[in-house]
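Take a look at this one chain, the form predicted alone, written out in structure tokens.
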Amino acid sequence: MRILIAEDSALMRRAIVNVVGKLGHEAIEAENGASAMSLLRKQHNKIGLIILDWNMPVMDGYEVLTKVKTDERYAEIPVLMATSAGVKEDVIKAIKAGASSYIVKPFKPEALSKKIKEVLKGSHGKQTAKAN
């Protein structure tokens, strides 16, 4: 399965790509939300999960999330928000907008791996507000 990762920090993106690879999935990388949307338009039928940073230049993760969840071509793709914005209101806002789950940075690779497995296993219609 392909997992789209939108993260402006190259270091954090690499860490997420490593976790995705260890889980046996292919990572597609975008350094901002606009790039993520471009990749999504081209490959949406091959993408099984989107991992979004909230704070990115050009287009932030929340804007990407709302575009994804309001477009019938992408709406069923689960979205995991991975961000340093651990404010409770932001978590609620993301879940209400359609995020499947949320993880707060910094996180350990094991925590991200667990979160990805949870989202892929059963949250294709269920949503969880767990922050870790």
Contents of the next structure:
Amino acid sequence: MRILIAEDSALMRRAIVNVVGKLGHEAIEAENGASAMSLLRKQHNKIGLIILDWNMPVMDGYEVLTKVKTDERYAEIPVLMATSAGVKEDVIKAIKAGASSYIVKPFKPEALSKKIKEVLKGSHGKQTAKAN
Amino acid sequence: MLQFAKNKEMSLLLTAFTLAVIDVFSSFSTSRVTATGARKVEQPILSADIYGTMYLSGDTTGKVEVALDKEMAKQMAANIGRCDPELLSDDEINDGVGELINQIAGNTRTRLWGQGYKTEISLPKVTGYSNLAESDKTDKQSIYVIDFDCSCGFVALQMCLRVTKSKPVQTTQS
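Could the form predicted in complex with the partner chain be shown next, to go alongside the form predicted alone?
Whole complex next, starting from this chain.
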């Protein structure tokens, strides 16, 4: 599966790409929300998950999330929000906007790996239910 | 709450940033990081190699800087990217410091919202010089420096802050 990672820190992206690779998925990288939207327009049929940093320059993760979830071409793609703040109001806002899950930085690779598996499992369950 | 200042609100702010630095640094370092105290200063620290600056708005305003030496910055950046510190370029080290500051900002924001202070913190600015000038001080603001003890190298927090909302609404800590 192809996973789109939008994260402005190159080092943090490297760490996330490693986790995605170890799970056997292919990572495509965006350094801000605008680049993520551009990659999504071109490759949305191949993308099975989006991992979004909340705080990014140009276009932040929350704006990308709302664009993804209000566009029928992308709305079915699960989104995992990664952010440095664990403010309850933010979590509720992201979940209401359609995020599948939320992970607070700093996180260990194992924690991210577990979250990705959970989101993909949940998304597969939803798609199976829809097909039935 | 750590007793850093006579003013209760300022003490709360200093505590939030201090605990955030300890939390974030501890997660990327095997060395123990402890705060050794706070002091009011006339001039900010200007001798560090790298400064990560955050700008606050909302119920608290002002600037907060994390001052680091290059060795500490390199170690932290390598731990964020899970790579060899000796292979990192200066740009990558600055990128790592930016992410570190971003995480400290997020951690602090969570603590402040939990105390009822709805504060927003900007994306970090990473520079080789301090962005905290003496001119940032007003008659009601002081520059505070928090010193830390860590075997990885030098790290300190310096800030010039003001609480704009004196009686915050208490919210439940998330």
